[in-house]
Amino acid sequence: MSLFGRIFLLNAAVLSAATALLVLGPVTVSTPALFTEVLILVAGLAVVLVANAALLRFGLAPLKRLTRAMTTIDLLRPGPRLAAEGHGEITELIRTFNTMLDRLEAERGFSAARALSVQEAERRRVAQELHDEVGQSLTAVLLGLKRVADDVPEQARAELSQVQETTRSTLDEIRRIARRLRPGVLEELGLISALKALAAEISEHADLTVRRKFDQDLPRLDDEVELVLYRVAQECLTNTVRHARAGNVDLVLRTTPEGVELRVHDDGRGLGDSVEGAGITGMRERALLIGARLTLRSAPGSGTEVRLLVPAAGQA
């Protein structure tokens, strides 16, 4: 029975009983009312109010839980659904809310998959153009500078040498950007080799020591899973360099009973009161695409730790 029906029947029963007592019984109300009559009316009113209050509190309790769920739900952190408890419309409302969450999570996952696929394709295109167009143009400039180096006057050779060095540094930087946009080593040599190259590159270009530890007996991973693991590690190391003010960072890839775990832990200043930015949101979206679980812990003085757990087959 619905909440409306129960409240209506309760009030109807009380009012019917009161009407029957007034019509058929010896109970009457004098003018002016006697003290005993007032006591009986007040007691009856108190019984009706207490019964209605108890019925409403019990009946609306599931709605309070639903309200809390609505205010705390996060599509990037899927959790257990609300139990469809209650009566009548309340149970149907909770079921409808759970169905809506399933649909929203599915639609967000589909949209995120398409967006990340387009993003990866665009990264590959930009990296290819940087390598083929800009890289070749700068290489041609270097060769031209080398040819004319012996024909310029002695006083201009120092400036020409400086231009050559600047051009060479720019070419190296463009190649490094292209590698970050499109990790060719991941496609050619696999995940562990790509992570080693990433750690070496971070250590070379930043004042940061990357301590790496990789299990060699990793299970076979899909190309999409390897790309997600690599991108999450890349984002974590980039955030560490930009924001953490850390001196050391641990990069661990290991096999656990639950699946394959990637852990990145630095000794920096932690997140503090800062909110999660686009980088962390992107990592959560990537984790959802492969059914993985991403957790982030941070405390002042103990740095930041990011864990990405890819469930083993059959445990997702």
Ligand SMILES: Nc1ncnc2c1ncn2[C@@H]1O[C@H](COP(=O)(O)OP(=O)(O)OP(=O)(O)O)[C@@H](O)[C@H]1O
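Superpose the two forms; the largest set of C-alphas matching within 1.5 Å is the rigid core. Everything numeric in this text was worked out from a predicted model, so none of it was measured. Numbering follows the first chain given and starts at 1. First, how it differs from the form predicted together with the named molecule.
Once the cores line up, the CA of residue 44 ends up 2 angstroms or more apart between these two forms.
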Contents of the next structure:
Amino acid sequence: MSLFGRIFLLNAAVLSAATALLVLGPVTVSTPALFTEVLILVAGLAVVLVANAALLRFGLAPLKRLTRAMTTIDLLRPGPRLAAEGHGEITELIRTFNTMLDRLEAERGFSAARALSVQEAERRRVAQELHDEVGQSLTAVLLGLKRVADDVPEQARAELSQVQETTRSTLDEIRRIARRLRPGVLEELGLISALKALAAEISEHADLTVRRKFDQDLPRLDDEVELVLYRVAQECLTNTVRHARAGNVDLVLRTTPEGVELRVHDDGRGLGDSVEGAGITGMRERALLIGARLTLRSAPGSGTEVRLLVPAAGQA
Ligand SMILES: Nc1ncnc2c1ncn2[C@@H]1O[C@H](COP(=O)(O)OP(=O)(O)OP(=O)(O)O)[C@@H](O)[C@H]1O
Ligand SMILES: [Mg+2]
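Return one more block: the form predicted together with the named molecule, after the form predicted alone shown previously.
Now the full complex is given, and it begins with the chain already shown.
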């Protein structure tokens, strides 16, 4: 029914009931009205108004649901759509809203996909340049230093070896940055090896024990899905190092009846009421990209747990 019809019918029902009461009831109104008569009329009016308000509230409930949905909608966390059964303006409005939501989610998905692929390409380029340009130059410097090391006077030798050491560790750092930017092992050796390397690197450079547990019988996954799993694990571990003040973190990749699940669970201080930043938003965007479900959970004393569930459809 149209909104007009609905409101009109509700009002008509209330007014008819009031009129019927007047006609059939024992009420009479003298002129001028007596005090008791005015009291009865005012009470009747109050009843009519209350009934009208209640019915209107009932009649406009779908609009209220729609308003609530509009204000709380989050494109990064797709939820169920509002039910739109029947005919009429409100149903049409809900249907249009649902269609608009579908379109917005799709567009958001496309632009996130584009942004992420540009970002990955840029990371690859920077990693390549770091490796090929800066890395090669530093290697050349190291070789040069080694060549002159034998010819320099005794007193300069210690200083030279210090310079060599610094150059070597800078080279290591650059290789590490390049590896982080472009997880080459992912392409060459696969997800498990890449995750092992990531865990080893984190354990080595932070005061954190990474407890790994990877299922052996994982199905073959799309390259895109593997990259998302890797980047989410990377962001979670980085967050654990940076924010959690944790001693241990579990890194689990397993097959469940619903699909492949990545779980990163630390024993740190939990999320508290911290606001989501670019890192978590990025994880949500990546999850949406492959149709996976991302959930973050944290309770005081039990650290933070991030789960990414890739439904079976994401498997190659
Ligand atoms: N494992 C964790 N333990 C405790 N707090 C966390 C953890 N992970 C995230 N947080 C909190 O959530 C916030 C948002 O994290 P998010 O990764 O989105 O942003 P960020 O790490 O601050 O910055 P970046 O954009 O570089 O990732 C953090 O600032 C931190 O307060
Ligand atoms: Mg972060």
